[in-house]
Amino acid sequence: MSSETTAQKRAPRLTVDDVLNHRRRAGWSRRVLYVFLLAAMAWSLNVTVIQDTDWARMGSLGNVLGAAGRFAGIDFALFPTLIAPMLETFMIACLGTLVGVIICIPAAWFGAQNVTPFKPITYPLARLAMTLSRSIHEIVWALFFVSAVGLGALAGVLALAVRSVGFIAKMSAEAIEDIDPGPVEAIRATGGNAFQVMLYGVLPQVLPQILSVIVFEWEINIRRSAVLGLVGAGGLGLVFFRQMNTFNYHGVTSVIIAILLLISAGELVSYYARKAVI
């Protein structure tokens, strides 16, 4: 007798009882879980939204309404002002992505474990790095840049390219690290250098994928920057923050539509970028 039909004799046998009793107990669990998901929910929701809600200052659904139909209009006159802010903040867009890949080449170089050139330093480094890029909102590292460089585009610029690193160094460095090692291998049999290695055996590998990211990181940059203006980086925001200052609601609907226009021109261009990159 072989060992096989030995241990299939050894092996206990369910019966129906078993599995109906397995399938009721995970029942009950899934249950409870439901219920212990729904209660925190609510409690949630009573603490965050319930509690915290100034519902007296709100005042009626009347008082609601009336404050939203303030904006229910459009200054057309404002539209020839908005070009300018409207190219300034694809500008920075485009510049904040552009340094942000810049800076992000030894980030991803570094943060992949398979190329990294001294993985107890470089690679901790480099992962830290792409964290804090991603912990920090881009309008507190405008804020920061805004206070270091001053107020204007070059503080938005600076913004969009740290908070970039996190996610194009992360997405490239995931990447480096699914490559095909055989001609790195090669590459290194040769005698190459960790320059030649990454510029011969792993770039032509990842580079489609990379730049899908880059276009898809800059589509995102183009909606950052169209509010970084809010704390004084520039850009569209900016105007929308005097409107709202100034109490001219209409005015803040024409550059909320104005924002609208050019995120949507930022979404075709990527949309088509991406497919002659892919």
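These numbers were taken from a predicted model, which means no experiment stands behind them. Residue numbers count along the first chain shown, from 1. We call the rigid core the largest set of C-alpha positions that still match within 1.5 Å between the two forms. First, how it differs from the form predicted together with the partner chain.
With a cut-off of 2 Å and the rigid core superposed, residue 70 has a Cα displacement that falls short of the cut-off between these two forms.
Residue displacement note: residue 30 has its CA displaced by at least 2 Å between these two forms (rigid core superposed).
Residue 49 is among the residues whose C-alpha shifts by 2 Å or more between these two forms once the rigid core is aligned.
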Given for the second form:
Amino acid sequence: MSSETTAQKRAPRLTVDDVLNHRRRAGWSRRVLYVFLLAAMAWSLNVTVIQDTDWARMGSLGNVLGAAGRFAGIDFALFPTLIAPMLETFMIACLGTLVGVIICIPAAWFGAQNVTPFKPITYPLARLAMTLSRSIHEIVWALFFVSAVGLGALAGVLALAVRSVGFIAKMSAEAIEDIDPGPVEAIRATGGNAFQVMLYGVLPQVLPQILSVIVFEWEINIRRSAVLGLVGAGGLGLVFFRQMNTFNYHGVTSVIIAILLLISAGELVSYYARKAVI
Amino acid sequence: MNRPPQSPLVTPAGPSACHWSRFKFPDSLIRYASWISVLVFLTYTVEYLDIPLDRLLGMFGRMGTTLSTRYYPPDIGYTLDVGYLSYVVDTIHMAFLGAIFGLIASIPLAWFGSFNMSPSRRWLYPIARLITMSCRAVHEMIWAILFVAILGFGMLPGVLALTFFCTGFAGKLFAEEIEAIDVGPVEAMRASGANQLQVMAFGVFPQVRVAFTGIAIYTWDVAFRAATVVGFFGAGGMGWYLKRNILQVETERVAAILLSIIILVLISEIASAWARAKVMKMN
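The block above covers the form predicted on its own; next, return the form predicted together with the partner chain.
Now the full complex is given, and it begins with the chain already shown.
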């Protein structure tokens, strides 16, 4: 970004009038953009809040606050039974990240322009796989894998793995594209084969970045694995679903507190791990 | 556990005994032990979660047959129906509103929650960080379920769920952006007697404006991705169609809906990438 702006400032010899004209035009286009955004917002507000919402059924503000107030309270008796699901959620996240990293190795290799084996086919293929993986929500992936391998933790692990491939592979491929070609050429010149080039020329250069991306994705995966239980993949989501369906609202709050605890622990670990890696 | 090789400095007994290793004694043992413990933990995880490894191999064949026999000819006509398309438009509305509200809420949170600019490091900083973190930690699905339980079915709970999600998402990125600014102009303004709001408006904001715009566009993109599924639990949008067809085992329609989601997300991703590139260039 900064290099672009400096290049732009340096490139043509601009007169003062040019700059002022550009500013005026930019100002106008900006104003048009603001008006457009406001109009879109008004339209959306009209559709969602005025037309679609059934205010009569929702009742007065007191009714809404009363409905929200049902959640105010903690079911302490539930906490001992939450430890096993918490562990399960954590483990699903760990395994999902691991499997995702394993799938990522070919994806990142094919998806980096400078190391992809056969550019016209493998590069678009890998890019397509990454986009597909990122564009489908984890709930949908979980539904798909539940129908493929049955209920249980395996479906959750696979859903997380497939979902995290997109991000890790994209960041890794970008890191690989930015490497210094010197070591790679040196290894190739001494007769290293493609595998040796990857292992000794490329990997050492990108490992810290990729590790930090993996830790980051692991932290996000903890958050995701907490909801996979809603569609049958075990863990805290399943407990949440049960508490919700049995109208034990205080239990719902307890489950949310457990999720928050788990995620803050994960965030802490991820913070220090990323610091240690870089 | 075999002992790692001795350091070459300790045993200078000729070139043959001089064994090089990258990590010296305590380090090598720690690394070795941590790798082993990670492996043990992962093995135990497979055991604990009761993962049927024998099923993994058969999975691909089964998935192939399921896809080809049941999902294969996607019922495209179903997704071109007016009812479905109006739900798609609703989804876009929801994502837009959720992103806008979330961005509006996240700007003060980012200000209070950035360590270098927070007006009060003792009170506002931890509170803002806590709010941002809890918005982000609770998954958008859980927000959607909670708001549906409180407000009933419809698009309003979906918008609120997306608002909370976007607040957490954008709040963190904004705060990180503010923490990375150049403090020179800020100090100059402080020295000339500007108050907190003036420092924020004229010292900080011009530095982060472009980054904020990029993040805002990205937030909209992410919100749209989430909006396609919040309807799954009754919060409006296409997710409701998805759920209905899954429950009715109309697999060919499900395939068509999934295809439409993928295409829409691709379009939104391309649009957001284009808009971000444009914003970067405009500056």
